[in-house]
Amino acid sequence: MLQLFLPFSELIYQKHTQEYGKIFKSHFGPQFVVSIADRDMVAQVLRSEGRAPQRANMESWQEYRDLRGRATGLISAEGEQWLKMRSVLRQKILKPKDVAIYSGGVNEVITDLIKRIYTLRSQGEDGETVTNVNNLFFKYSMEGVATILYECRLGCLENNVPQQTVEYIEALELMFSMFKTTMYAGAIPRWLRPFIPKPWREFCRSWDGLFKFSQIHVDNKLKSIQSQLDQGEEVNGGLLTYLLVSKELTLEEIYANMTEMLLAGVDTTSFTLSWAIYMLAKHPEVQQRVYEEIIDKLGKDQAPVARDVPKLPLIRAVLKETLRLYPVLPGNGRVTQKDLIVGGYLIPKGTQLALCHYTTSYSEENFPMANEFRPERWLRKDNLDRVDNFGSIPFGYGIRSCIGKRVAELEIHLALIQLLQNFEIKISPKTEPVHAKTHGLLTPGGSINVRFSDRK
């Protein structure tokens, strides 16, 4: 789900849009940026792209990789190198039928998630409230990422988490936290770094930790595969096994892609699940309709798999509406590869664009009653009806859209379905209003606390 970390908060973008209109220019450090906060202009930019769109100026990411002798991954690569990686990775994680094979592994993680909820709520005063659900969903997302990317389990959701896993989780949380606070290190000119060394130092340290984590798991899988080959056994597996056996990417490229997909796939999924649960708790009438659809199509006890999700349009609508209100990435970036005329203005080749999706997703012009949680706005009236709207494109658009979209949707859809099969999610006395804040990603500004009551 990672597209581009934008420099300003969503409130600043909304304020600038009100003051300057739907297209305006600004500076972020030495970087000149043209911001676009209009659905049709955004659509024009994205539809005019070539075969290898350039996402953003990522010089700091490239500088780190040059410094450490690391390869680029799908997020940081550009041009022909990016096209090659995209063509290799898309074979395993882009098409719905390819992602469907991960249903079993994801469901095993969800079983552990539900057990963990029972444990956590039993520790609450009322026997139902779970505080700070994002901490819980962070661990679910970590475990899901490990299952799909590394083909292993970490034990994040066990009541007695293995010490090595505790250290991994703590280190990753620290790294994600550092990354969020230092991702603008590249905006500090190099000549200033001797005077303000900490941001760049911490930026490199966070990448070091992320690469180390991925490398350990890739190397473990490589040893396992070599052992099978030495014994004359047939080697089968998922994404990582495919990459290591096919050798279509170098080992360094595999390290890089696993690291960048890890970065892209944890916080993004956990934040979205947290917001969805919060919205369902605040809107019991919506939750009841979704639950009735699940019972009608699946029943109470049948664990869903990927092919069941299309039968449940409301659960898909809940995710779309959650991402409209709380897009994990409030904006997207592009560097123009040719001169463009947008909104009557000439934008020269090489200009950094900021596509302000958070602003467009709250536009009444694009979404009537935009501040309200209304999943039904995404439902099709019939098979010919399409509900497309460039006002809300949380996974991006076109060839440079998020390659992990199908995986993220699978993890979130299957989790929401089973949570609703097991629990009625309610407001708790500890549930206080939670507003979004931007720290690169759009995050809950406070602790989300809800009750998980047994379904009667």
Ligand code: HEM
The other form holds:
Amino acid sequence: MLQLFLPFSELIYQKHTQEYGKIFKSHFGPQFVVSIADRDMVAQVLRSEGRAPQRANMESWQEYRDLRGRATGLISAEGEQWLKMRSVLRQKILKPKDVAIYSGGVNEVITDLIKRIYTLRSQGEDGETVTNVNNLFFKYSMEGVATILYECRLGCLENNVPQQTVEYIEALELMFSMFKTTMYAGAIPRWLRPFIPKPWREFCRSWDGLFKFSQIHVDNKLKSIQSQLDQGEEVNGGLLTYLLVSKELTLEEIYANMTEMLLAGVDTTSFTLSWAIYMLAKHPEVQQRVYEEIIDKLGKDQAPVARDVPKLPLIRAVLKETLRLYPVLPGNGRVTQKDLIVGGYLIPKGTQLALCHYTTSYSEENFPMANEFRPERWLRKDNLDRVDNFGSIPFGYGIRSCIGKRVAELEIHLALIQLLQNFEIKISPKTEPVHAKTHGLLTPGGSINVRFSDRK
Ligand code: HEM
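Now that we've seen the form predicted alone, could you pull up the form predicted together with the named molecule?
All chains and molecules follow, beginning with the one already shown.
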């Protein structure tokens, strides 16, 4: 997915920003890219968008879909096609109140996450450590997002993960482990494919796996709706039920959107949760303040629901600060749809822009003491439209911003609250300092090993 957002390593952008300034042009193969690493210029570009912004050239995704007779989903669609799908999907998952109804389902997944932590830590030498928490949070995120998207459980947090789910995870891993290669799948001209067949072959193979998995779950839901209708029962449910019953999207469009949303919703959420836990473990004084707020507003044993989250501004600030320091998609893209003048330069229509929010997130002008984890800085900055908030836009901005933002927030807020209610979180002495690594996504460059000590 991530070739859309960032044609090459964000660390290179940071270096180039130091050398060439806040707006510069570079070449990426035959294409040139204008990079913008300035909060006000980014705000200008995003605020002047038209009704169907384009993120990047999606030819390779489109080609796969044409080859297999598949539809495009929200990530890969453009123009009127994208507008139609976005206007259907946005009604159901874009507002906090739309996703609030999933609190119960997400909390069931969190109960399983906590059980899993008990099992895993009992296997550790000290009875408290879980090594490489991202593996665990990957399973949590996949289970959580599937509960919302497919309205069913996958069994990711069980001792024996079902075979279908294992196969899906393999396809997903292939998509990401082959990231560098698949990124070039589109860049390699077709005539070269017989000589360098692997990238394109792997690209198609991983998409086949992802589509297959979604289709199984969408078809299951369709069958269960049909049998309810046959028995004259009323059909109620979440997003997928709505899509299948309302028929506002075709079945192929539903497959494509479920596939692309699941792809977009697993690693993003799990890396962010891993970083948040790492930050809380490294900053026990912040963790203590967040814990006290939870105890004060909610108590130790009450499972939170979505409407409790606004009462806990520090939890929200922890997530914002984590995403400022570790924006899982470190940059974003736009293809200009009209000529623009930015920073005194004329940028012609059709130019690929790279909006470098990883760089602007670390600017001292935007965030004093930018290298430090200080969630309190967010406590009075709630209005997303303020120019100073454009320094950190981890979910993008505007009409083409992340449609899963509220889903991710729900999964992360509720999990963090319950983890802190149950455990004091400490870094295991075996953990070396973990730095971010860009692999398309900004990922933890080492294993985060965490001690989950029972709260007294
Ligand atoms: C911490 C978690 C997440 C982060 C940081 C994140 C970040 C982003 C970003 C930066 C974009 C591009 C926005 C733009 O171009 O302005 C995006 C797009 C998208 N995200 Fe997320 N995302 C997350 C979780 C999710 C989840 C859970 C889902 C699905 C349930 C999801 C589905 C999508 C989709 C479908 C798009 C494309 C939207 C469109 O083109 O209309 N994301 N995300």
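Positions refer to the first chain, counted from 1. This is a predicted model, so every value here is computed, not measured. Definition used throughout: the rigid core is the maximal C-alpha set that superposes within 1.5 Å between two forms.
*Using a superposition on the rigid core, decide whether the Cα position of Ile169 changes by 2 angstroms or more between these two forms.*
Yes; Ile169 is a residue whose C-alpha shifts (by 2 Å or more) between these two forms when the cores are overlaid.
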